[in-house]
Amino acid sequence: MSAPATPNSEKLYARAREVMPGGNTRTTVYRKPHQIYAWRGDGCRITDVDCHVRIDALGNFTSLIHGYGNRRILEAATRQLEAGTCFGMPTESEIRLSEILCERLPSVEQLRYTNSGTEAVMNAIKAARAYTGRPKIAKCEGAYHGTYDPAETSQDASPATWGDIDRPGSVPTAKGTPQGVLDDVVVIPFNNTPVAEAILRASGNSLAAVLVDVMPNRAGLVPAKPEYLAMLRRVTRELGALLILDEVITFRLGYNGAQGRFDIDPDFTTLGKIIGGGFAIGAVGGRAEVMSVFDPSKGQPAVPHGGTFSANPMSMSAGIAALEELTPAAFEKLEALGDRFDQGIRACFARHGIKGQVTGLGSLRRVHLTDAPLSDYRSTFAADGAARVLALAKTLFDEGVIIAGNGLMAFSTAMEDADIDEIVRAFDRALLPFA
């Protein structure tokens, strides 16, 4: 299928190039020869400025778990819009959202809000260092945790830079990252229990925390092995370090998040995306003891934290509505949609004789054009054929379905079985050149 004509987007991109570097302010949505501009969303579909309609199977990179135009979220946001978008004072809404999150996450007794997942991770790292008095942070190779310097280390490592598996290098993502930052980041392989444990123990009493995502997208969206997570929890306790669980994406895996699904008890949890109902948000939570580093009630806290729009009532009110809509029945529906897609895409692979597979759980899925075993970042990097998956994503876009350039997908409660079937049919057409 040839790409649909997009003259209005082309004109907007020409304007954008005059006032933004490369005409872009989000690297993740950049497209050649020009970006495609959204006009409106409805349910699980986006209409662009040239009136082309596409199924959104990504949901603004996993944040829109209810799709567009959810009535309950719209009503909550409208009420708050009329009352005031932000104040230099707290509001009751931040208490209510916290109560909901604390009820769903047994490891979380108290919360503090930010404006993005990146900020949530940043503050969790700062809090861990303040609480332990130690400098080093450990993270899994290839895992994305936002754009804070320590958290983004080695998220894009390559064979030329990543070093031996027994001692993965701390590789900068952004040019100019200070060597001092890299020296304080301990990189461990994901899902390699004995090697990761040896590296952590070698860091000894300099380790403040281990930062982990139980199903890191950029490392293949492969779930963590139970023994790997058990090792992280055991070793951090033995070393006096803290365990930070990044649930910015994986909180959508179940009513009690990924920690409920994987039975893990972290010290800190970072949240974002779906907890804001489509508005900018982030949060860091944990036991009252570790969260006390933020407490200003006794004077200057160990970790001062403000933020002009932190806990703004628009995000709080929309987030309350979004979470109240995420009932156990809603998660059952999302699970069924994911399973239906798995069955459909596997049938497509078989029909076309393509070696492919789907990773992920619940409403999160990632398509790979390989049948090689995937367990971590390096195995995914070696087997995935990133250029082929990107080409597939571009073809799907022209076929009317939006997925990420690496094959990531996120289903929403706005979808029905018929929408999943339409997505599968688009894949069936898009996969023809890869047969």
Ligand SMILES: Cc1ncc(COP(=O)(O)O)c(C=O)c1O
Contents of the next structure:
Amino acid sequence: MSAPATPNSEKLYARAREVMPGGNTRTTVYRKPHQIYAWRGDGCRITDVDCHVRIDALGNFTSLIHGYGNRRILEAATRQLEAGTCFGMPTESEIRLSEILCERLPSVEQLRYTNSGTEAVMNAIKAARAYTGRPKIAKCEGAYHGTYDPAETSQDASPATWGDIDRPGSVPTAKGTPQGVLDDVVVIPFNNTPVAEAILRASGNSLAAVLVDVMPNRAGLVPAKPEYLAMLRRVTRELGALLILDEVITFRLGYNGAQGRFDIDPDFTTLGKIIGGGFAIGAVGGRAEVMSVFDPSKGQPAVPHGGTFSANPMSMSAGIAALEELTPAAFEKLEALGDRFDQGIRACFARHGIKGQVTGLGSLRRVHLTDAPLSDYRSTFAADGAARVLALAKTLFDEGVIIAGNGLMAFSTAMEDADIDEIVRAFDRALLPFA
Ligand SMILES: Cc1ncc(COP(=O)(O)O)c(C=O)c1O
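Just the form predicted alone so far, so send over the form predicted together with the named molecule.
Time for the whole complex; same chain goes first.
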């Protein structure tokens, strides 16, 4: 199918280029030759400003677990909108959202809120440094944790920069990142237990924390091996370092989050995306003892944390409604949708004789155009052919389905089996040139 005409988007983009660098304010949604502007969302569909309707199989990069226009979220947000969007005072809504999250997340006794996952990760890192009195943070090569300098280190490493697997380099993402920042980031390979353990032990008593996502999207959306997570927990304890579990995306893997599904007991957990019900949010939580670094009740806290819109009641109220809608039955539905997609796409690959595979779990899936074994960032990088997956995502867009440029998809409770089947049919058409 050729790309549908988009004159209204073109006009908007011409205006945008005058007032924003590259006409864009969010690199992740930039597309050539021009951006396509959304007009409205309904259920699992987005209508653009030229009235083209597409199934949204990405949900604002995994954040809209109930799609658009969920009745309960709408009512909660509307009530709050009328009562006031933000105050220079706390509201009861932040307590209620915390109660729900603490009840669901086994390792979390207390929380604080931010406006994004990036800030949540930043605060967890600062808290870990303050708690341990140590400077270094370890993170997995290729994993995305937002745009705080240490957290984004090596997220885009390439064969030209990543160095030996036994000691991956700390590769800056933004030009101008100070060498001092890079020196305090210890990069470990994901899912390579002996090598990661050796690297962590070499950092000894300068390590404040290990930051890990159990299924890092950019590193392939491959689940962590149980022995890898067990090693991270054991070694951090032995070294006196903390374990930060980034659940900004993976909290949607189950009623008790990724930590429930993977049976892992982190010191800090970072959250974002779905816990705001479609509004801007982030959160850092953990045991009361480690969270005490934020406590202002005994004087200046070890980590002062504020934020004009932190815990704003719009995000809190919508988040409460979103989580109340996320019942065990909702998770069962999401699992079934993910499995249905898996089966459908595998059949497409077989029908076309395409070497492809799907990684991920539950409502999170990533399509790869390779049958090479994927275990970490380097194997995904080497095998994937990012350009081919991007081309597939572009064709799917024209076929009426939105997925991320790297093949990531996130299903929502607003979808039914028929929507998944429609997505699979679009893949069937879009995959033809790859056969
Ligand atoms: C695992 C992970 N951590 C942190 C972030 C940063 O969240 P935000 O985009 O809300 O700053 C993201 C964003 O995609 C993420 O995927």
